[in-house]
Amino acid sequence: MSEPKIQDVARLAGVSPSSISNFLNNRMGQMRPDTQAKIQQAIEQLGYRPNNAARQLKTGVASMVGLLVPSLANQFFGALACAVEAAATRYQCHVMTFSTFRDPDRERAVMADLLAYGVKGIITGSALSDTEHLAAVTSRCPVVAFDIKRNDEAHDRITTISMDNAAATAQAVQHLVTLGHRSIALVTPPPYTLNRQERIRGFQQAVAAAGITGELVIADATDGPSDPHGDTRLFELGRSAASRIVTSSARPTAAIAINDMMAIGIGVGLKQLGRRIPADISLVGIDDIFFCAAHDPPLTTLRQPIQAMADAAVKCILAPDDKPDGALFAPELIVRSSTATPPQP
């Protein structure tokens, strides 16, 4: 059966080839919100999918992929940006990135941009709780999204590629508790996406099997309210959360962070609180960036595989017929000197 083409979408739907192409390079402001709603159902019942080759032909636009990433400012979005492009380059693809600031308006109309300039696909960096604006484009385009795990319908739509993150958590609990640590703080920004919630629910099961001591310190980013996810200010909520592990009623001799930016920023808060690390404190961060290695000291942490998670995901939208659909990829416990046995009473 042959691929459905502009000329079937606009009979199904009753109007004009030419209302399809303004529909899908979202000219859409005399349509009406009815002929919209049409021409979308004419689309996913016949499950046509725009000729990009041929625009691109036409247009002489370059085979592209969207990116779209909480924010730079977290140097491992940066790294992820560095190993899709690595990835799409394999295919002779460009990528184009945006930080959107897990702002689900503003990833709607990056989104839009990105459809009418013809992207192949879009790859979403860290996914927000609610992925309806994301399923919503896949009928245009394929959509992958990292930190979702295959186990709720509402994704049915959007390919997964995801790191374990409830394991990493998991893990630097299990490695604490191998040095001998009875009470561990797990420190977060706003816990609003699936990424940290899932790390939130590895660590409380893992302290709780271990029969230990486990805080959960939620960093406050309300002073920030064009960034209440705390996305640019990972090192200063690390930092500021410092004092509260150290006058913590539970004495946690050992801390985990959400990611390693904001373990950075936990480090340079306990030195200037006079504590020494690992001596009194044992640190913990997740992602493996660059500047764990210099970090003083040496920053332990869990490593995720980036450039494979990468590849996996440019092959979903470059390489469908060989993708791997719902990807889980285990974290790798990198020890470093930040962690220690506790100091003893």
The other form holds:
Amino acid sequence: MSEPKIQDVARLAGVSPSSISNFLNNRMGQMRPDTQAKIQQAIEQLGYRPNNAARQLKTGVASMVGLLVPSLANQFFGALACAVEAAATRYQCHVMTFSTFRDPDRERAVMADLLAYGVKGIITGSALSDTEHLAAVTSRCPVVAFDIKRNDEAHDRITTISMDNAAATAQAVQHLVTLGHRSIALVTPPPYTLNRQERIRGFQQAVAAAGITGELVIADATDGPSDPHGDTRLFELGRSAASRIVTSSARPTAAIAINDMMAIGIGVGLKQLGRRIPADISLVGIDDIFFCAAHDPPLTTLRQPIQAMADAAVKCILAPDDKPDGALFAPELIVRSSTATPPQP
Ligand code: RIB
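We have the form predicted alone; now please give the form predicted in complex with ligand RIB.
Expanding to the full complex; the earlier chain stays at the top.
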């Protein structure tokens, strides 16, 4: 069934389309309360969603880009949202940002509302392996999937922008190997997102290439604290995984976390177990969120080129003739004092 139009609402309410337009734009003037009630009832009965794209064209109201992130509670996505806004402002465009908690049904519902609003395009950062719900939108507006590396066979018109996630963990391993580490753990939540799978792949390839021991610690605490804001659980998952690092038979002298929030949690857990960072165990994160430099000791991490990726993602939507094709961006190793030579056996 096609989307109801303003004419359908007018017919049902028994008024003119211009009265509906006045109602939607709060230009009630002399409109009687019972007329307003009839219009509201017709809108709800038909499930009418005003198409703001047409309104924006007529009124000159600024265009909008939709941004869906797993959770703004993860400072990385807060920084990404700011970077996308800075990029969109250069095109006189605003950004509507939503946390979707990697729930495809919530992503689908939010995208339907964004399409009804008339956004110029949608950027989504959930990195879910199933992108079918995103492909369904590409016929309506440009869709950029952040944090996904696609093979060339994908022809679903979804553009991808991402840091090279495999390179991030590989660089972390190489940094630790250079310091002399020969047994390293990678700590991650369950790898149901493509970016985590890529980080695991980069880790496993790098430890194999270096001929050292690499242990994968999948941290999942079903009895862990609820996660109303998404991603905040990563701190606790990291803290509780510390005991598995110190009791591992592989005796890792360094730990790489899937991201900084998890690394900070691991750091707290290690200290609670009486371990010193980096004297006993070196620690590396990924993202370079603000707290890395404030961490005790300041955290070595892989910085994501957030603004460059945001600029590219916004270009894909607002300057499609100038857009990069599915770009991968290089991470940058930021060495601080949470990594050092391993303790002598
Ligand atoms: O899973 C969340 C992580 O994915 C963020 O911390 C950032 O690293 C993103 O790439």
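Take the two forms, superpose them, and find the largest set of C-alpha atoms that agree within 1.5 Å; that set is the rigid core. Residue numbers count along the first chain shown, from 1. The shown structure was predicted, so the numbers you read here are calculated from the model rather than taken from an experiment.
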**Request:** Return yes or no for A10: a CA shift of at least 2 Å between the two forms, with the rigid core superposed?
**Result:** yes
